[in-house]
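Presented below, as structure tokens, is a lone chain in the form predicted on its own.
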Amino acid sequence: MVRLDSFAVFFKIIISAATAATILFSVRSAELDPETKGEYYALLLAVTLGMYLMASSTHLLMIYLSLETVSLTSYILAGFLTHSPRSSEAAFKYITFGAISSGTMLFGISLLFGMTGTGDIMLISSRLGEMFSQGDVYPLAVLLSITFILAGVGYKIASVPFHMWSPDVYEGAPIPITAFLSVASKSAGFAMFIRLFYSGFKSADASIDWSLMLAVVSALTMTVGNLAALPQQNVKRLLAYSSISHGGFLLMGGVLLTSEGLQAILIYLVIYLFMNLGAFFVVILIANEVGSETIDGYRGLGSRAPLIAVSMAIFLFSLTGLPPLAGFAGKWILFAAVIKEKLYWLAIIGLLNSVVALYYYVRIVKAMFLETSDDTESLSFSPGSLVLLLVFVVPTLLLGIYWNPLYELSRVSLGKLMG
């Protein structure tokens, strides 16, 4: 039920580190009270352990136990501000949401047990492939079935439609819980959707177009998120939307079930988890000196705090994929695999959302280099804030120069998953 393999190993390593840094950004938020620090890392260890099982899980069973695990605690987190109604907001949304997609989920499981008699993903892969080729299963059934599994996965990546949760609970939520959901919780989702949809349904793929699905959402799901973004003021619900819009990017390697679209996503991934991380340390930092998350707090950015404003301009960028950042090598991967398979329309829906992307994007850049403030004393930071803030500079730099290593890493972890 449970298998420890490069895949789960690679995943596991991406979970350690995001959980690691929201570690060290909650030591530095000014958000959280010190008296209950104690039971909140608590339920940080409890969500990267039920993230662990969601990237080792075979089986339906524990695929569904580990996702309630990750749920159960995100909700606290989410909601551990108790003394702020948003917070509180944020994290009955998250559960109303939750409990419908997991719900939706179990059904969904139920009826391909029902089908196949068995829980574990490879022999349900041996089964339908049998099924279909003797005519014992209708293809709608199976479709059925994958499609109400996927609401409990679009869940917990954010996709449309099951994205609504997203923008009120990131925005409500702790700023390190926000950045660890953007991130761990994500990576955390395709690696059950990547263990599903390619170890356990590949083999109905022939029989069932739910590739298409996958497209079409995917499409939507960057659309969606990006066109969203654009009126936001308040820059962690802007970052909200934007993980939407990359969650959608990432679904674009899912779509085509081949090794170089799923290396897309584990390398998109890694280059995801450096840039923002990072954006989102950023937001922790200003809104501790500045006291707001809006964009007008960025104003005058540039000359009070050079560092800080250069860092975030290179996340951004990044995020929106522009050479020679990290952003754009993963982007490109992404890209080079879609436009392999002869999926041009997905491409081009990508490239457009990569463009708009860069105009919600830029407008943090342009409040903090062309804007004037009307406080202009600088804004001092302890050394190690600067210190962590360049662990996520350096590798955002040298990943778009230099992902080599990262493409023969990912390779690897894939290569059990495939055999």
Second form
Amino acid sequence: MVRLDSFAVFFKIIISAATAATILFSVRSAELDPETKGEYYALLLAVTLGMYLMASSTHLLMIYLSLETVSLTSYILAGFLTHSPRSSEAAFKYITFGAISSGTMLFGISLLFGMTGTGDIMLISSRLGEMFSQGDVYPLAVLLSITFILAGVGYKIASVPFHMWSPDVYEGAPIPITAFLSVASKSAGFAMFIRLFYSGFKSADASIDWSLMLAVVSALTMTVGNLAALPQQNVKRLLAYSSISHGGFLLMGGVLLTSEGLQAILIYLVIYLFMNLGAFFVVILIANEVGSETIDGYRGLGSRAPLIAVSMAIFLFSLTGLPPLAGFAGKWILFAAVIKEKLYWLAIIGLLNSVVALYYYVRIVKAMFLETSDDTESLSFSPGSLVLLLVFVVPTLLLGIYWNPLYELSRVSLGKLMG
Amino acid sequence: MSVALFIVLAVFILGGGLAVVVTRNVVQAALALLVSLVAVAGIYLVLYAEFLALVQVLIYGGAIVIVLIFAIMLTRNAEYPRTSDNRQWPLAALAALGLLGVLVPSFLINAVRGTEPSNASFTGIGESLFTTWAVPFEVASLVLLVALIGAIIIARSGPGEN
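Now the other one: the form predicted together with its partner chain, given that the block above is the form predicted on its own.
Below, the chain from earlier opens the complete complex, with every other chain and molecule after it.
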């Protein structure tokens, strides 16, 4: 039902780190109503518990239940600013989309349960292997049920064509929740994806070519996320689309489910945690001080708040994937895993997308350093905020040069999963 | 005998479902849904799962459809008669028929396992809910708690109250 192995612990650490960061961000956020803070933190802990369960579940029913826990709590957290119409719109779109995706996933789960007679993922794996070797199975039906389950998983990791909720929700939700959703929700979704597809469906992949389907989804996700981010003016929306494209990069590692690919996913998730949370923290700080969430609000930040501007530049360049920052290391490991499996077309699409992404990330850097704003007083931030910012900057700098401990940690975490 | 019962119930389920999708009156759609769901409870009875049939009638018929009709009543006063006006129904019908075309051969070829009722009595379900299925049970109660808290947060806010 629920399994405690090193794989689950790895993801629980990532999710706990994201939750801790979100709590620290929420303390500093000026958006949240002090009256409902108790419920806010309670819901945040509930969604963390749901994500722990998502990372550890090995039964189809448990996977669905934990997914629903996380989804329902996320809907409420996204709509938490009840006086803001954008927040309510975000919650409404999230609910509608999430309900349809969860329903589709449940239909796929029921089909799979009917065909194999069990809900436990390990047993499904052996039953599918048996059924395919005996030949008394209709492959199209298994493919259909896997596709429906992929609908639910794809919604959680915001991959095309289930990504439509992501920009609106990220834009409307309170910024700490956006940061949390972009990192923790994606990590939990990938944990679920790896458990389902690696532990559950790998025995069926000789007869059904779902790896091609995953590769196409990955390529589309990267491309759509990047192209849609190009014209964005709102920084939250831009980071939402960039987050979608990073989901596509992560999915690249999961296409053929080799151990290198899965390791690359785990490593990139940790690096992505630091980069993305750091970027969102800067967005929170600027939104509190300047009151703006658009790129125009970042003008002249290089002179007004140099430490913040340099940190933001580090995060943005790391998100692009420029050496010697952590994002480059993560992308390199991912591409190495993809090229090793000879999926050259996917690697080329990934490279082209990284190049295109540079444009919209550098637009913010250009606004910060090369443009001036009318308001030229320098901004001051509390020492606590600066220390928290450094907590994200330092790993982004270090992991680009020395990522070996992370490599070993991910290899150990995957060890039990393979067996 | 059970085949005849199944066919009668299936007619109600499919008829109800079709009526939900086809009718233009939202209230009629909700009531057709009720017919369909209570017929599903009948199927559960044919399969000797009395607890499930009871729960189906209670929760689906007694709670969900009621809430649906309340929601319609509270939000759609002026637009009762003509609300569903969907021009995409040919595409939807095509997709549904395609799904049927894939599912029917699969259920004819694959043996559907797990159809032997095991521990489906009231005591059996109660026992397994607290032993084999204890963790999903507790997680489900967490889901309910979260939904309750969320509903109160969203519904409570009024303009500028202190």
